[in-house]
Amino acid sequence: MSALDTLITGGEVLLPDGLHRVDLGLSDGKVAGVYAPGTAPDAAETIDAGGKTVLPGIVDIHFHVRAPAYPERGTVLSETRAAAAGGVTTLFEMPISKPCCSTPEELARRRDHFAENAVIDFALYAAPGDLTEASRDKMMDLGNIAWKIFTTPSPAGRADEFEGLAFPDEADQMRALQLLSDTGLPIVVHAESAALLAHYEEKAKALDPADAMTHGASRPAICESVAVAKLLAMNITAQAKLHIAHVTSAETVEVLRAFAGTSDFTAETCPQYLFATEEDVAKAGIYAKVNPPIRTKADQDALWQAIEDGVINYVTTDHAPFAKAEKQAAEGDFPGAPPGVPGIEFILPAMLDAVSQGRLSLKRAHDLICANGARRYGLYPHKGALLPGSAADVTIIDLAAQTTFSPETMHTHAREVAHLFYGRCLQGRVVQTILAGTTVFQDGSVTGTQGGGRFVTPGLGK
């Protein structure tokens, strides 16, 4: 009987201190050992990674599929298959659903639904709901990975999807921060000022709804930066484990710099803000509408500088699929178009492309999209590392190959509305994705099984 289930040989393996030419042994769903070439025990299976690079499987901490609602937009099965194709082995699903994941009952229902359908591992955010300790504690007992709130009101006609999630009133935001601060779990905030949004949306009614610039005019950077500044000021008192979602602007970067050291807060941005500008939105039309909006080249440059300076240490997908019919119905109407792009297959190739251009090192790129998130959410080194005892979650990449994006090459159900990414050719390609020692994607084909993913709860890294 072989000592190892699988041995990955011949590749450069990304360990916590950088790349090493070592062999990686996997057994019983975990990393069994890291070996000098030629010194590993016998294995039942050998994977030749010669010429390839071996990474810990990617952990995406900001993902939306909204299931079991809206299957026409994508399902847990379709979108976790897409995640596997993108080298992602663990995703954190946000609480927007129908109804909102803001009660213990809905959290349990979504957990069970994901467990039956997910191809990769998953964790679930919860919204704080009625802001009571009883509800909070029941959801923690069920294993939510973290909390999420919006500082914006519920979108028109979607009150049930945002019940207990949207807190436009600052007093309620403060209540939420204080209620959740002693849970030890991160509180992720979609931060835009409700009052300023109302002001600028009213002004934008005089603009051409078909013009991509109208969306940016209705949600300018000041809406984001003011909301973030207020949250960080509140957190000096609340002292919660705060995380600012999808930062888009130079203004907000300056706010983050100004509040450095005042409390335990972190911030993320997304590939759509790092690799696209409002000019790309104008070309792609309503298919590239996201909230907050994709902004200018100057904002994009500021985000890259913030990454270089360590002001922003997380890059997430904010994957948000919509049905083709929904997007098509909003042609020529940016204010009325559904906001979101399906980015789960884009994030790793995009960051590899940035590595190829010398923007950042491979280790830094991986930290941004994986290891830092695993650390922040208490999963490291079970997730986000390839060390003895870590989960055998592995992504094998080819830095010499390229990835092109089109409806024919993508796996997401929303591939027909991924216009923002069409035609892009990026340096770097996902070759194989391994979850708990089992291959779930290889050479363009998803091989993972429905229900093969596991529910991830806080504390696995302890």
Given for the second form:
4 protein chains.
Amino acid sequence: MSALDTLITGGEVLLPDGLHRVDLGLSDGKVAGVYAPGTAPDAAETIDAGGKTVLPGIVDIHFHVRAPAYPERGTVLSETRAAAAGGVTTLFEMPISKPCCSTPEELARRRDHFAENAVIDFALYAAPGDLTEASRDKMMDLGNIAWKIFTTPSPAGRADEFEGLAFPDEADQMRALQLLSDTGLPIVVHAESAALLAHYEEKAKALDPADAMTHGASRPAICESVAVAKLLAMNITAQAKLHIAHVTSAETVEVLRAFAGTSDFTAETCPQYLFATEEDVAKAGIYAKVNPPIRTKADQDALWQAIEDGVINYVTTDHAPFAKAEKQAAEGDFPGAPPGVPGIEFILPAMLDAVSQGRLSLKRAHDLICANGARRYGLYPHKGALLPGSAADVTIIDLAAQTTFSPETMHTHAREVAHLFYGRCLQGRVVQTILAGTTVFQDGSVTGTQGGGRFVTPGLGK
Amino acid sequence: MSALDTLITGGEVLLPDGLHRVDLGLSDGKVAGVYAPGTAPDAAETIDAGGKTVLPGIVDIHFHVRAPAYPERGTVLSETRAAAAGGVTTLFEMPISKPCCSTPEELARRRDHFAENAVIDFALYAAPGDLTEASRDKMMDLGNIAWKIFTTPSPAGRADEFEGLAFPDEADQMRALQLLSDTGLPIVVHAESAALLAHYEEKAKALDPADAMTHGASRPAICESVAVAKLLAMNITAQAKLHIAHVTSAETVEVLRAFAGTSDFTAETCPQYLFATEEDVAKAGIYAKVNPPIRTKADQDALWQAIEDGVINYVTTDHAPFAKAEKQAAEGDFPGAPPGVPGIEFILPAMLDAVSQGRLSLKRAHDLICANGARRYGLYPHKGALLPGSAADVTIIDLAAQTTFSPETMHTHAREVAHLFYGRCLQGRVVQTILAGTTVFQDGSVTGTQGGGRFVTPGLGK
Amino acid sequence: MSALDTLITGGEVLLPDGLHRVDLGLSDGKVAGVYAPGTAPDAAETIDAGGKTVLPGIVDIHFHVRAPAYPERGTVLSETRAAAAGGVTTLFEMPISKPCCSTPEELARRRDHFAENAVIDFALYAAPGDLTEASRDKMMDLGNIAWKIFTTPSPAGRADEFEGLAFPDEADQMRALQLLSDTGLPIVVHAESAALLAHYEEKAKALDPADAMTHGASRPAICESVAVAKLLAMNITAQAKLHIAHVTSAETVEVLRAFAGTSDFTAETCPQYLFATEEDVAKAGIYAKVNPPIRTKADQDALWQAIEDGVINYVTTDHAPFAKAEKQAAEGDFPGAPPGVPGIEFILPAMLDAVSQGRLSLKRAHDLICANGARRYGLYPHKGALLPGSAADVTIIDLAAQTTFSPETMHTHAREVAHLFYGRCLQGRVVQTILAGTTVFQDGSVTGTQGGGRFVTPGLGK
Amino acid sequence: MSALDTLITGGEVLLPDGLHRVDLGLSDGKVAGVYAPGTAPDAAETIDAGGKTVLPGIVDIHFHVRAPAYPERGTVLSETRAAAAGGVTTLFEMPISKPCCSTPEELARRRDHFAENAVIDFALYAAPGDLTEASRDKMMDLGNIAWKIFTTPSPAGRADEFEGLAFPDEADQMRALQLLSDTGLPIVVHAESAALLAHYEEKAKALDPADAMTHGASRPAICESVAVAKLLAMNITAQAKLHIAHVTSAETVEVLRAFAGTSDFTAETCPQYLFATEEDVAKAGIYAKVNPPIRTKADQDALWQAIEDGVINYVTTDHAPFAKAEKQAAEGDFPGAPPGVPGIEFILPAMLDAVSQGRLSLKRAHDLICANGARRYGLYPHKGALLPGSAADVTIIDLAAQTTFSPETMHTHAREVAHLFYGRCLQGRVVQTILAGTTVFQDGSVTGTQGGGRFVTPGLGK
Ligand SMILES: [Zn+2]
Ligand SMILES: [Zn+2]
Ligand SMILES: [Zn+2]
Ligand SMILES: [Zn+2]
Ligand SMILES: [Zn+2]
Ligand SMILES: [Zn+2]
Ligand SMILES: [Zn+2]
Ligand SMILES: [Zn+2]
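So the form predicted alone is up there; where is the form predicted in complex with a further copy of the same chain?
The complete assembly is shown below, putting the previous chain first.
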């Protein structure tokens, strides 16, 4: 047989049952083989991973660029370059954009835009739009990876971005669950109660807008837990494949735990909730404003407990870049500041740091940020595993090295507004990222090419 | 010591731990003593309860007269007479009326109206009205037994009846829970999702209004289960003393079960759900229209299972009389027909019949329709028990006799629209009802006097 | 009606659902009535229980006099007098004696001996003896209250005391369970593994006999937990009404918890395990030697937790008096000392003290030492309750007074070897004990008469 | 790199997370690589597994040859040849032999005997012998795979075979658990209560020895469940790595379920219990006598349920060959017949048949008979997986073909006494068995060589 394109030797490779000292051969963009040391065929290129750990490339199932709108916040190019730097080889872009990705036409347009610009692979969520079977089916034909809805209304002045995505009316939420349950695709929900939000936001107007506590007070945990309870109750009837986005609070964990076994639902949290609390928000100011808010230490503990218990099985970035000018303009104005943090370079080192502290195993950490998502969305073992035939998406990490965060070390366009991460020193570092056999990041430099990423659709794992 | 007013001899008496062959002495409106047979003091009057069973008078915690409005539907006099005939000695009137009982003024007015007319004891729910502490505290001072809210909006054209009672907005529900949780009184909720109701009612307009299935289709179980899930999620935060009214469906039972242990909540169902299904509705037509609707055999089974498991611990009537003309005018028009059935004479015989069929013990049946309510609302052991010092509220039943239902045998003003019950023959019969030592019903005749009932307030059980 | 023999006024009376401020009338040895204050008939005698609490007389289901053998250790007279002083009105004597109570003849003999001497009521356990249906049925005819077996062999030199009682062979244990399960009577088992005991006793010979730890080492918890596991496994097949005597250890609690729901079994512990640890044994020396041994604080905590969880629902004395000379002769010789402590005067004050410390409610405490036993053995509500028709067995306590223990204050013949209790000052005091309407103890003096107690048999509660 | 020794192409390969269409390369007795189809290096030999399924070679953790004793029953050669034919590449030999494998000397002798004769790999259990640390440590040094004890005494006349293996005394069982828990090796227990067995065997003497029911009556389920309960209770204290051999009954499953979580224990059952009931015993007569006995359909259902629930996670053969003459001599004499069936060729087809019937997945079936054992005993992933570096132990099966059983088709020396299996037609067939890269069975013929198997010790999986 002909030689391999690439051979990764000397590393500990994360196979489905744990780490193994094997070599990994890549050819034609796929894993060609997994070899006992010294038994691999010849290779055109050899990567010495001695002392390193070799992971299936990370799959982030909750990501926002919002392209082609708002290039000043970040572009497909800039943010997929950052993803590559973060060890991420596949991202799932959420439908918020201008216009919203809630029609077949827009889905096709975004697919093309991403295909032209993405440095890594990408999948696209669709919003269910007009809730018709016709539109739904056309989007399915185009290959949306899953569905996304909000239970909150469009933010003021952003109706076009949330058109067909925001369903504050319960009946519409139920209609969406029922319309989409037949597709077999996950339905991801940003779950906060519209009515409760309106109430608490109104109340928060009496508070100091510069006080970090104000943001939490304007969206307390009850907004989230009630919306989640509603959805899970609906899903007892709808029996859709439901996924609760970015869980932040002990109350919501309690609700998730209560509903265990009543339907096929899953839930995620994000590094900003696992590795920060309202004290960090007080320090970072509006740069740490996210929705739902970062909460207390007790909430954080509840989230880790939920991970330990298997109540939460996914960790995603909810990466959301903003322009420096936008954030700066809103300094001292929590209600007015745009919500979101750019965590795509933070997620993997953060989880590795937790591994090094003994909080969880490397396999469990990887399941949370990669393999579980790949399985749930039908990409496994093409994505999420390093078995022969899998995509040659590889992230090589050095557990002995550290990662620090500053505008200088980060790659996202939003690196100047990533205050939540600045100054952190985490144990574990991304050394090299390989997409379909091609190195897209190495030793601090992004090497991937614009348009090198491909569109990922649900059938991939079969 | 002076002689007793009344001695009830020869019966099996339901004491807190079960049935005992003892005699029961009544004096000055209270239980004077419980005696070994043959050891009681002399009595002015002796009631021979040989072969009979002697129960603490039934306390129905969910009742509607709506007086002083709508006398054509039934009056305090007519409906408390019916209650006496049904073995009920205390009823808790819900706040729906014209105007709604959601202000101190109206509460005082209704208290007086009931006091002048009621044949049995009564307590009054208040609606929280304007959600102010001032109004809340004044109503507490007047002695409302508990609070009631709806999660649905006022029905069209009935805004005055639901003013301060209907809180379709989640934020208002949460505000109500938080405002009222300090009072220590139960908060009873008619829980159906306003948004889901609106949706399904709209859809049901396409259906045949004369078809009994149409009503169920216009308020499917999901409306109830979602509203309950919301409230229980809120109550994780509010930690109020929450009570879910008239549970009807398997879905809601599943939600109740899921939330077990997360807060101090309770739930009730009603005889119309335990002893009828949509097949009975098909027969009785709009006379069996109630909200939420009577559902399927599977739902009924789930309710009985919930009673067996202790997920549901209360059975109430939700008695709601209507004028013959009203119901007749709506024949064949399920959407337009007024909802409600007059079950106050049905509940006790129905539960006794279930006892005779071995479904549950007499003690458990009595707990469900009396003692548990008395305990939860702070009336026990003054109400709900027959111990020295308890009110002399006694219901004497004959488990060997039967009860049948027809306009001729019933006492409620709504006896001509009680089609749901006609023709049923139940094992167990109310022989005599005693209120505070005075017989208010005996051998088919109501003997209680208008205004003989007293106002019951929360402190009573202390 | 004629006047009462006795009226107890002014007290808080423990009725089946809790404490009530009622008066209690006694006539002809039974409870005649329970009265609202001031409504009782005249009485020949009135007891002012103002400020006191009135309980159903305590039923101790695990007691040893061993009479008529060993009068030097205590007699039926001396020990039932002590029981009266402890507020106990009924005791269940275990079959150990010389000869063992394992034949109809001996059962009849003991019944007569107790009847002639007992100051309080008594029931008799029988050992199943030769495991024949004939013998079993004759003992049933005589009215044994239940069965008792040991899983340990007869102690050296005491074969006659354990003849037909000790069944170290598992097959015999199984035969006993199966033979006796048909009788419907509880089978109480002293459960320690014979083989493990032999082993650890042998090992303990190497230890200092004067060291209190030696006794525990000679009968570690594993002896108990293994024997209990065996019995519970057998009972999955035998489905007898099994009762595990004197549970002492966390390990056994874990075993009981594991088997929950697998058969109809119950378990008891004793005050010596709930209120003492090996540190107390170190102080009291061989006077605190009991079998199974008093163990660690962790074991004690596990027992209280088991009571809180309902894993253990009975607290009994396992009262076992010894002669002063016997105990003194064995000072410093744990292996040789006779095992047992005389706790009949300790149990009620000890539990009251726990009530006063908020560990459990008075009702729960009384259930543990009285009502639950009365129910399980078929005596309720004749014993264990104060309802009309119940035996007039009453224990009046003063929760505001204290009890101290010394040879001077105690009544048991073994009061000079009760070192485990000396010096303790407990909150709660027995003021008066009434048996079948007759005061048998009052204000520190036993007033009951020899032979005043009656033989109690299983049918009593019907 | 140099060419492979062997390439297995075209098959579905069972990797740790399920089946994958990959090729498998073998070199130097190990898995060299796992390849995407068409990417493997050249190979000296190519096996076309098109349409076939490729499994890690089966590891049977409970096997008896009893060699070098009793060659007339089967030899290491004959029985490992049968194992090869059954797709088994590693067996764990139990210590019963003449003399018993309970000394370092005998362990060494058996190791050598097996090494000279075995066609497949083998590990050896040791019995703890004299329960000394010295002997234990010497056996550990020699590399026993784990420990085995019986809770039953040596059968009559077989004391030498069970010397140091049979510990009917509970204290010795506890001593063994404690002595061996430090070794970190599993302790496998044949658990039947000696005392109960003695009792029921005695009783069964009254029954017809030719009746198949007699054997079950002589060793009822209670013997097993009680012994298991004892061990699990001991293990709460000992916290050893306990493994319960050959579970047969619903009662024992109930005991295992009760003890879940109390210590680190596991349990196995065998094909004779999963695929046969007492009706099959009635047909096969004494040829189906095994200890513990094959029981009822209800027991069988309970075992499958336990597998579904994860209460039982291992299926082993308990293969035990006997000479035709021995079995024939005992026809019609259940008590006298030697117990055991030769199931090594049955286990894999039987489990495959269950897979084809949808009872469980192929992965779960393989876990039960191979991977779970390999993990528990520390051999994984050297054994139990097909990953680079794993042993090249491969079993190729054809799920579309069938297996039938007769003396003509079987390979065990006991093929003439395998009546329990005759006539069965199972879906699934062993096509080829490869040990360390060498084919030891193919297309019905054993090709492995005497002495080709190696001694397997616990460190292997590291
Ligand atoms: Zn979101
Ligand atoms: Zn998002
Ligand atoms: Zn209602
Ligand atoms: Zn109502
Ligand atoms: Zn004992
Ligand atoms: Zn005892
Ligand atoms: Zn065995
Ligand atoms: Zn075996």
